[in-house]
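Let's start with one chain on its own, the form predicted on its own, as structure tokens.
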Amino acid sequence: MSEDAQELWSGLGLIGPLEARLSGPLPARVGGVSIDTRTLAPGDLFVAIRGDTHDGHDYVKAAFDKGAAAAVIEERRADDLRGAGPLYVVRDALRALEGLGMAARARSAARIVAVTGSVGKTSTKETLRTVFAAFGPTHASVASYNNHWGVPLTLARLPRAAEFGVFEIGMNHPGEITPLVAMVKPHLAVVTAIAPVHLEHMGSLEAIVDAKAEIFSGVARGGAAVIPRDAPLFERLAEAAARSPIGHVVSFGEHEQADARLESCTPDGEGSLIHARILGQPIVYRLGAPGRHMAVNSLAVLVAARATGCPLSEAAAALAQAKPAKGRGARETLTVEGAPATLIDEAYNANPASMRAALALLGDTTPGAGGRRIAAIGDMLELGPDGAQMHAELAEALEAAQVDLLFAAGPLSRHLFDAAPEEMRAQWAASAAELEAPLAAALRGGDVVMIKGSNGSRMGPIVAALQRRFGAAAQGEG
């Protein structure tokens, strides 16, 4: 039973928010909400949502086999599924999930933070989760559940007992954030960064700023916004916040006028030692996750913690426990021919800003004896007509990071490969799958290898392949 081992929702209490009729016995309670039988826990409510490729109704019987307490289904399938178990029958399962999420938000007394931005959303959300957990029960989005189904699902899972809630809100097109933040109704909104992401859909950086600024529309009147002072078009973002119901706007970054300012960031093992000034107060703390971009976003976390009533010094101390997530800078020690090497997993997604941050992180990592810095890069997608140029422009970041070898996959990354210094070019392949074998063959002890690309470029399987071949589990098999 997920989230709340006792009761997340009573069986009777579900009928109103779902606007459902009951078919079959009334469940006594449900302990969680799921839309995926692969992660469903016994006692969960299964919501049969229709996706782009799958219809959740086809998995209702499997959900009951795994111990679901009940299922939400649509009228169109009510006859097919009658008798499968306790059923809440609705007109539209996604709309029903939204209703349940809004009911959870209405009954909650938690202090709520919403996070958006072009890059760093999930890492900042996870860092906020870590900090708030030091002060009380905290509920936050799973993985990157930040879209039209992820946000209401996360809301529907919000326990009554939560004292803090952290919600990630994403977008690919204008107008997507407004309805999501209207459900979340945060007390505070954090915008992590503005960068040329989804330009294929958005068209311009101004359009991206305006779309991210939609998050301000749902903030509780008198609430606060925490925005990046270093971002391009900062004034445009600040003006949008000022026009909203928000009562306070706080900036963060390295800019001399930032309200929360990063003064220095020194690599410290697998983290960073940070000197900063938060609303005029000097502070020194250790962040458990490495990278200057993580250090900058930790300022926003501290501002959010202070704004929600957490003592600044205790919040800063909690940052030592923050760790990079899988696909977002997580590190693993590999064993290559008996010697250690370092894998940096940045394979979850990519855009020019996050790619530069990841390369800077690689540059800050010292290889072992005889080792090299290796970058394995896949295509950055949805960049529009300037995509080829944006890839080629990363050659400067490769040199700044003192990368020794570049492995690249995909037609767009070919432009980066060709622009890189000749002595750096190790291998280009048309697809990530074709890059896997030559990259593995090139590794040796002491190397640091960073893997990054957009989801669609399929760099994640390369990470998994290296883990299978050189990771702890593989060594144990010997």
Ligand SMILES: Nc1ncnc2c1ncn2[C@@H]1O[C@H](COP(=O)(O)OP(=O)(O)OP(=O)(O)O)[C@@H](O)[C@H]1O
The other form holds:
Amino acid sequence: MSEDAQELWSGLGLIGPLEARLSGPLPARVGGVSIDTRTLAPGDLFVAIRGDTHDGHDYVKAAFDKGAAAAVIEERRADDLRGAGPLYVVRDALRALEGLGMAARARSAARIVAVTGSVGKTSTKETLRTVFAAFGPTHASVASYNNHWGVPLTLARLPRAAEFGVFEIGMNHPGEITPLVAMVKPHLAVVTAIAPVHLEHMGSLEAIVDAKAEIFSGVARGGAAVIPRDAPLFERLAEAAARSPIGHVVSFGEHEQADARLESCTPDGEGSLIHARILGQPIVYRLGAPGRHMAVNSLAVLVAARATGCPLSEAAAALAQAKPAKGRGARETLTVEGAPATLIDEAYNANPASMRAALALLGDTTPGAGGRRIAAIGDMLELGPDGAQMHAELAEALEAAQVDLLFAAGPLSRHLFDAAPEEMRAQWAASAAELEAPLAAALRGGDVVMIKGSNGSRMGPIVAALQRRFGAAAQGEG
Ligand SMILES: Nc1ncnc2c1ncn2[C@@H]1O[C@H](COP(=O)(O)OP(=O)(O)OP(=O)(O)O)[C@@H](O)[C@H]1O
Ligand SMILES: [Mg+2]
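Okay, that's the form predicted on its own, but what's the structure of the form predicted together with this ligand?
To see the whole picture, the full complex is given below, headed by that same chain.
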């Protein structure tokens, strides 16, 4: 740990929350908490969690080599790891991490927001981080750390001095949100959107709404809920919020009856100029991230900021600093045969809702001279038995976005390719890897190319390949 590293936990203070016995020396203090030696920083507490493929106990020695201050290990491995360094020995390392997370929550005076929803959790969480950071020290989840280990890990890292905490909470199955939100105990719950995601596990849209509504169960009495007015089955969600102990429910969206309502959203290059009405109060602001979906998300952010005591006008001003994240609409200028082209990286994930949003974004982007709108689309996974049809139905969105060329990869996207107008169909390939060369060969200066698919469809490597070939780094080499 570097000299000036802040103390997150004292060595002694860890024993109680972890319910551990000590083996070896007591560390003076730890500066952070890690479950992955690849990202561990010197001075961190390494918690040896057992995942699907790896057991953290096999990395305890590596953790100490990288400068871990101490490790949390399970009794079953206490003998063979004895002497490796300061060890907190527990029965179950994940339970111990939860204990630490709950202790961090209990000692925190921060205003806490939990974010769930079918899409837009990370985008909204990052926008909340940007806004809250303008008002005080803010702690938020890394990436999408939203599951049974990501949530307690993020809690365990909550610094004493944080004034705001933003936690992403996700789920693939009913019942998963309840225990997570019980740990987070937010003052405010945000549901970003409801969409047919993980339908394979969830069965129906009703089941999805009910699962998201679990988030209300953990909100402190007198807290607030921020819910999407445009969601299918909105009434069901609103009723669930009303049945919970939450005192205050605010809706946001484009719907006439939304409490926070988007009145207009005009693209201005990298972002949008937004006119909105937040609980009756008209407001105009600039959002640094493009897309109507991001504009809608920003309403939830403003409501949350206002409900946690941040003045609305200052919160809105901070939204100019918001940026789309990698894989979620981040833009980059490529150079193709000496002329600029635009790459929109949406490769992080995809479902019908986010695909429509991304296509709308492509439609809002005007190509340069001689350029075309190009959509490169990989399969949307985990959609259940209607997956093929949900792909084919996107043909309309392609037309609405005035897409000139469609490149598609994967068996499900084949259904979209076949449903698309003849003149739009550029190339279909069985896999993303096979789509890379034809797409790269087709690119011209002036083009806008948007790349999107579920993470498992491997569209990300296409983005990386185009960046290597046409990105700033490639130009520098020349
Ligand atoms: N309100 C929205 N409606 C539709 N699409 C959205 C919305 N907000 C964000 N998106 C898009 O959805 C995709 C996923 O966004 P994001 O990573 O924020 O979602 P997430 O809910 O955190 O996903 P995950 O469940 O994988 O953690 C991105 O392409 C993003 O641009
Ligand atoms: Mg996420």
